[in-house]
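Below, in structure tokens: the form predicted on its own, a single chain.
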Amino acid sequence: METPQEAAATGGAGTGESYPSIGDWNSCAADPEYRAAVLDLLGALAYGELSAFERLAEDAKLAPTLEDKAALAGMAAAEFHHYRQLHDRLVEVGADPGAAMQPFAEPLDSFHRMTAPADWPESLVKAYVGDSIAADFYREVAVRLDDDTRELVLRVMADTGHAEFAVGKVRGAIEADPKIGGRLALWGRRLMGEALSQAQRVVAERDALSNLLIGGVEVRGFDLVEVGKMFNRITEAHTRRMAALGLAS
């Protein structure tokens, strides 16, 4: 959920590289530990979509006003039309969505259970903050993946127009309290850990995702220097995000 100005400074994607088309989904399907880690992929995101849908709708009881009510509403919405599309994308290569989706339940679950906010600017942080890290983190998959797939995940990452909204009321917040700044800058460090320990908790429990990003897969995947590099552009980014609402990383 970056803004607008945020894409364009990680080359969208979050990398800053472009890579060459791997081919199109049949092609590099032919692959069964390709296909099992892309199935991964976007059984992880489609549960994260599902469960980013529940938690928004749950924090919309904490906003200020209808309006506010209405906004956080809205990008609950979104977050579900975003796992509609991935659901029939696993539909449509014969996958059967429960399943793809189901090692993901836990950990994911796990992370909102431990990051539940206690208030109405924290559960702005987290909606932008927190989605961010995941979205950050697809991208810099996506960009590596075959052309059907990369087009559908780069599409239910992109900013639903709502980043603005939660930067400009934390930013709001906080100039009317200025107390609350520290709180949720430790709040922001707080939801940056627990992602990247999911994350990472997530792919060395399935072998095929794990191998993908560690170039096991024989299509283009990742080498472990490389790893290092992504999670630290992942890093970088959440500090940016931090600034722009006004809080240290």
The other form holds:
There are 2 protein chains.
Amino acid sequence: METPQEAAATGGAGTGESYPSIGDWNSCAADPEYRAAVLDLLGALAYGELSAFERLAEDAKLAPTLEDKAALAGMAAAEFHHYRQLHDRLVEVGADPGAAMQPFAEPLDSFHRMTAPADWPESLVKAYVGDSIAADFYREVAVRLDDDTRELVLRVMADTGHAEFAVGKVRGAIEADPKIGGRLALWGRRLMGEALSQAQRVVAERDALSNLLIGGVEVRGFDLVEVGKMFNRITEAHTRRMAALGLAS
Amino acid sequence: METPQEAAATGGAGTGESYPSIGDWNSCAADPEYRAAVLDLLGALAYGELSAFERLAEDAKLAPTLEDKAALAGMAAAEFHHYRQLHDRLVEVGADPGAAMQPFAEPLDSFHRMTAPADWPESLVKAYVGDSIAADFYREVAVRLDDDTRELVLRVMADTGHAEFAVGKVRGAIEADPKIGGRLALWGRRLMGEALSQAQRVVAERDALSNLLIGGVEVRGFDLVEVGKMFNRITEAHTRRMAALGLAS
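Which structure goes with the form predicted in complex with a further copy of the same chain, now that we have seen the form predicted on its own?
Let us now look at the entire complex, which starts with that chain.
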């Protein structure tokens, strides 16, 4: 069976190892629709990192030991640094980061409100699942971006994986008390369900971003079927990770 | 009048510009009492940074805009990096960071519990005051440390000052609504009072650390009068900063 580490090493959702260029930012951004789509994407990612920071810092309160608390705080600090990079890029291309993030505040806040962990094992599973889904999404979206934006997205993503420490902790918790496995499996499904539900809401509401995802950039030949496949690949990678964690999803 | 920036630049509490050496860590730590005192100090500073991270991340929720939220989150992330450096040093000298921090968890948690900001201006004043008092204390304590520990303490301290952004924000809030000035002045006094009260509790309970502060290291010729003077210098620096902020303290 593939371990979570192996799943991460082989690329999670398993796509995007080669990246044919569609040009650099300056040439692509001449198309106002492309520019709007990327600003949407960077705004969504930036708010995602900022809200991940907030929730990990909040969930650190559930930690049973100071070392555990510090581990979750360290993940939170890493998310903040991702946020800074995305924020600085928005400023660099002349966008207002606050305005770019605002449309995604409510869907992401809703996600976190609906998935507040009840205890430490739930917060560990959430940290791990959230980190992994984010990495999968970054990898998927990277293939249809201009060279400069892609470089940024891959750089931010390369710095994920802080959640790996959670894997051992969750396994230990299940070994110590096998009956929490069922509850955590249910929790993993709920996290994925809420994430997909908010993602669909964003796709429905944000034309520019959706166009990027469903083929607004013609050279990529993307369409709705592809978006469906992307969600499937991310869900399948999640399922494999949950199984490797000892949780039927 | 000295601005807060000038107060910071001229050294806050205004001591410690020269540091006569008492030797390096290896020679000083041969004295078990000195070693215990420094482990106490590093444990206290480490937990202080970790709890500052937690509270700043919590207070970021009060921010009126995403940019403000991000500014406080950035301070929190900086505190986490200070924590990491102190934690890693504890490991390096063979101490258990959790055990070193534990005695200071309750006093620092009490401080934060007693000083939970009610709104955004209160959280800004707390961030600024907390950052400044920490820098003053680091600077004071540095003079009576071995070269290696002092280098660490000064390095961590050099990275403070993230709270300066709070100064302009607080001034703006008072200009927009002058009557909050009185409440914030009271708040500044309460922060300082609680900080001193918890510091005295620590001095009373931790023999090794207190010995360091009151002259356990004989070469420094430190005594209780000096500890009183140190608290006075920190209080006076606080008073100057509050006045520069437009808050009578």
